[in-house]
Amino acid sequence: MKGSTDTRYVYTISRIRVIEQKMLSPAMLERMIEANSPEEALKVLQDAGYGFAGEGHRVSDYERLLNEEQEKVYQLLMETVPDPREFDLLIIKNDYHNLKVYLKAELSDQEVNSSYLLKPSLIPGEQLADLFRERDFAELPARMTEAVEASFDAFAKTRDPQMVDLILDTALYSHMLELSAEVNSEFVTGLVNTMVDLTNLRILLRTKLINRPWEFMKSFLIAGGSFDSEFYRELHELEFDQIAKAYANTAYSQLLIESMNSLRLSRSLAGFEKLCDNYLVAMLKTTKYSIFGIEPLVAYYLAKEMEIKNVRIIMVGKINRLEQYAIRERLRETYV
């Protein structure tokens, strides 16, 4: 892939390269795992400068600290890049997450727990609250509106909250494909296409695990990516052990081999999800020595998301007193 020659981001990249040196290393994550208590693990984060400076955080507030860290990265980008709208494709994931929170709360007749809402987002949580209160979603982007209405319809027919996840995940990646086309970057386009490929593969594996027919699976596949609908239809007819062979001549060959081994042992997608995350981290690392273009900034933002995911895994494990080995086996590859 040819490197970018776009010099508009040089100032922000130079700042990011300095900040990258402060990302959590594998050794720092190990210190958190080996900490004697969740409080000690949290102190590692605070000593590393996580979140906004100010009052101390209690263990029960660790999610707020993680949200603050992601928002801090977002603020830096928004303050220094020439066109903040180019980063909408990264932020919009939080909007779809927040839609899930509001939808599931309404469908279960519960109040929304604001601590579950993610920032930064393109649509403020207060605005979402008003839209759901009035049941008027016309102010949302068209793809979001369609997904919300489809979620209400699907739940009314199935009473299955997982349908909300499937519908909104499908809409999210379709939306990201649209936004990536507006960013002049081969890397960004390739990254989003990879996310679509992995999401479609996840839909395939989940469909087979719950033994649902092709028509069910077809309705959730995301258009785009590297493979067409016919490819997935043929995969749907295969036994699990045959799926890896179908990907033998693709970039996902090794991922599928390892995923099938994990599925045979657990009949769970947890191992597959970890392998997908590691695959994406490897893609992000290809921008480490880039000095031009939007690519290093996109990579850094997503790398911080992955770092925060690792921190969340550790904190949940420490709070629930998991064995250290059980926490380690859940961790994703690190960017640094």
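Note that the coordinates shown come from a computational prediction; the quantities given were computed from them, not determined experimentally. Numbering follows the first chain given and starts at 1. The term rigid core refers to the maximal set of C-alpha atoms that superpose within 1.5 Å between the two forms. First, how it differs from the form predicted in complex with the partner chain.
- Two rigid parts account for the change between these two forms, and C-alpha superpositions put the rotation of the smaller relative to the larger at 12 degrees.
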The other form holds:
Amino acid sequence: MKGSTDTRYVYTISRIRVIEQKMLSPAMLERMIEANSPEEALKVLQDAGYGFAGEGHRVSDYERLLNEEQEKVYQLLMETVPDPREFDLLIIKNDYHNLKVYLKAELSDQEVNSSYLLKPSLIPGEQLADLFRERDFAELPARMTEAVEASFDAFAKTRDPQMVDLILDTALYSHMLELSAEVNSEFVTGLVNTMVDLTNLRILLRTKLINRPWEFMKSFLIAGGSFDSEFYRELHELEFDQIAKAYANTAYSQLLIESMNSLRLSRSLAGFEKLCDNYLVAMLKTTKYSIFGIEPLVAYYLAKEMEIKNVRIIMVGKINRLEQYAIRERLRETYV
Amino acid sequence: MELFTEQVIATILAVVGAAFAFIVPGIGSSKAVGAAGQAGAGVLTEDPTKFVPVMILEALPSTQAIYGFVISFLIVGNIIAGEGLTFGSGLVLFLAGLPVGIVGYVSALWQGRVAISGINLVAKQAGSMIQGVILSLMVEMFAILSLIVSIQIIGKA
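Can you give me the structure for the form predicted in complex with the partner chain, which would complement the form predicted on its own we have just seen?
Okay, now the whole complex, with that chain kicking things off.
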């Protein structure tokens, strides 16, 4: 991949190089796993400087601590970069999540519990409340407006809340592809493309696992990415065991070979999803020594997201008294 | 009276050479030190104790502009000292500005990159300043060689 020579980000990159040192190492995650209680595990996080300073946290609200940590990373980017809009593509998944929360509440006549809303997001949760009260979505980005209106229509026809998920998920990835094209970086477009490919691959594997027809799978597939829908249609006709072979000449061949092993054992996608995350982390690691360009910033944000995912796996495991090996099995590769 | 006598043309050539010898590496050094300074500020925001290594690394790409300054000074010195330049001397003085100008520019930009890498290295490991400086000085060597070549050419004027 061609290295970027865009010097606008050097300040933020060096700051990140210092902060990166405080990311949770595999040894620290191990300490959390071996902790005797969730409190002790949480202590590791507090020692690592998680969350905003000066607040004590209880195990019951560790989730808030994790949200704060992600917001902290986003704030750093927003304060220091020349064009904050380039980072929209990192957070719009939170917007689509929030839209789902509001849509589902609206369609089932319930109040929105604000603790379900995710931050950071392009459109603050409070503003969404106003939009839904007035049923006027023109202020949202065009893609979101379309998706929300399509969801209302589809629900009116089918009364199936899953349609909301389907429409918004597809819209999210199209929106991300659109935004990534505006960021002038091969790395970022490649990354979003990979996310789309892996999501489509997951859809394919799930469809095969539950033996559904092509029409079913087609409605979930995301347009864009490295392969067209014809490619997936042909794969759908193959036997489950032959799918890995069909990917042999692509970047995902190793990933699929490894996934097939875990799929054969358990028929669950958990192992595959972990391998997908590891694949993305490996991509993020390619920017570790970059000194220019937007790449290290995007990589750091997403690496932090992955770290928080790991922490969540451990905390949930600790609170539910899971065995240590079961927690370890679920952990993703770390960036540091 | 003819406006462009041999002397006038020779002097113009020499002055252009002197200007080139300073302007081009000056631009390179400004860009490089500027970018390295931003990178340095990033590190210092998080860790002010690293001021000394950051400052040293930031300053390294400024030498190319200094070499350019020396050469343009020497060229201008030749103009004033002579009793009117011949066309040949003017041309030689013009050419003398090229090595330090071109090589200095390129070496400043690349040394800037190595300096930023060095600053990021210091960001991660406080004790690695020397390694960063040495890596950066490798690029310095080409600027020094171009300085010598430019001086030798001036000697032929």
